[in-house]
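Consider the single chain below, provided in structure tokens and representing the form predicted alone.
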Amino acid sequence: MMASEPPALVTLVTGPEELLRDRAVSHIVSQARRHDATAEVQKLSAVGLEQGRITALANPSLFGELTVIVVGDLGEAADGVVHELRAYVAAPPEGAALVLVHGGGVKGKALVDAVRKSKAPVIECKALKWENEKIAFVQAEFARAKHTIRPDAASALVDAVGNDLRELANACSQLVADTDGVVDRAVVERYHAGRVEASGFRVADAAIEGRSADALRLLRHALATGVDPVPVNAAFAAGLRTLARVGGMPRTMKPDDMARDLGISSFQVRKARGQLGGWSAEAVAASITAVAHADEQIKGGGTDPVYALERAIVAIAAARAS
């Protein structure tokens, strides 16, 4: 049997998503190790290494295995230091591979662009920030485990879990390990009663939906457990954008074409092509500068955060009954 092909001498990790950073250096020490099985593995920090670590640490071992050295929070590397690892770069020696963990951010970016200049390979670990990329990301962690969650599903848990990759992540192990067969929104709903029902973009549907009563309920029910009123606000803002994107689109498109276009998955597509009835383009104009004001009413231009939410929603059913 033949041994798998050893990790490149220096790769470069960065991004601001600590998970998928986590995942990429395990992926990397995963290959060293089917590459030899003896390989051994010196995880370092650079906040206070001293110059001349990493050196040491790469020089060929007495008996020949390969070592992985990996550093992490470049960003705080010494002057020294990045002397020192921008020579490494230039020159890697035999018998190590070099792993560069960098969080993202202005501090280490001279570094990072030299290790990016010496064509060295690089893994980015984007910030997913966008609802159809954390859909994605779900759908995409059922397949790893050759499961499937239906896309309202997969929209349901991103929901109810909020925006840390990590618990999304545990979420989706969750509901894989417990369950047989398609994942769809009853279970997603069952697993995670409450937090589905109360959270943002429920409150969200509800008012841009014409529920205003709902929506008043939703929006109680999310405060009293705990969720913080800027998603909630954030979460109008959302729905309205994509309403409005999604009402600027031609109707006779197809909703595979209209989400390709506009960067979001189809799902939200037809759920925004859905809750359209009722409402012009003035209307949603009027709304989101509705929400626009409690935006700045809840990050301290008001007294009363909840107040603001409840004329947001007010406002909304207000302009879309107009």
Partner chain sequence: MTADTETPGVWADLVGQERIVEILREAAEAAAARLSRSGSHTGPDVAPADAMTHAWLLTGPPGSGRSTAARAFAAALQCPSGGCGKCSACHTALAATHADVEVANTRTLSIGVADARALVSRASRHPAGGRWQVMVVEDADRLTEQAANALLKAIEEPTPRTVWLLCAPAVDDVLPTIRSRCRHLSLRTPPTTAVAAVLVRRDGVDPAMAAFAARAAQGHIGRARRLATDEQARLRRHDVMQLPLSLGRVSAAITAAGDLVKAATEDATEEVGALAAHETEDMKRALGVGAGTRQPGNASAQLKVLEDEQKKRATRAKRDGIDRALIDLAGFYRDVLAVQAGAAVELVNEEMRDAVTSVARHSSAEGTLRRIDAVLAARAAIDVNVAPLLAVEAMTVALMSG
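Just so we're clear, the structure is a prediction, and the values are computed from it rather than from any experiment. Positions refer to the first chain, counted from 1. Between two forms, the rigid core is defined as the largest C-alpha subset superposing within 1.5 Å. First, how it differs from the form predicted in complex with the partner chain.
- Superposed on the core, the two forms differ at Thr289: its CA moves 2 Å or more between the two forms.
- Positional change of Glu18 between the two forms stays under 2 Å at the C-alpha, relative to the superposed core.
- Positional change of Ala120 between the two forms stays under 2 Å at the C-alpha, relative to the superposed core.
Target state, the form predicted in complex with the partner chain; input state, the form predicted alone:
So it's only the chain below, everything else dropped.
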């Protein structure tokens, strides 16, 4: 069998999404194995790594097999190791494939920038923040397994287990393994019925849009899946703040210009504009007062933070209706 392309001499895997990082690393390892079935894989962590170890591992072996060196937690590398890696990246030796894994953030950023500059291939593992990104991820998962999921089913799946990407990926592979044909909403509901992972922002959106029953239900889901009351209330405050500020701008203004003036994203502007219907300035004012009161109740002024949040939702609904 013709040996396939070997992996690059140096690859940088960087970004906060752990699942994607792990996948990138295993992809490189399997690429190396396809190229050379005897390839040896060394997985190291930069935490407590001694200087010189990586260079020693990269030395050509007696039998000439490929060595894949995976260095995790790059941000924790000691200065000496950083120094060594800089030299390595500047002139990588043949016969070894170095995979540097960095969890994102500012720690070890200087080294990451140096690797980027060296033109080594970089695999970005950005966090998937928005719902549409997660839905696209679900669809890609199914496509990879040569399966199909309907858009509404994908969205229901993200609602149910979308907080953690690894959990989402597992749910996808379970559905792929257990079902035949196109996965639709009914299938997703059979597997994940009654489970909703709600963030504070979803609760706030429901409350502000006047869906107070939804908001109360989502609040319970959010609290049950481990969201703290404080950020939920902060989401109420942020939502109302944006509402008030967007509501004060001229209606004819373009969302992008408004976003620049207010220092928020144009996505937020569009969302707030959609929510503005049904709100009067007085109602926004009354809601802000209620949320400020709830904040005090949550932070020790009252005995039950959950009750304070429910009261705030009801108060927002009452203000909007008046």
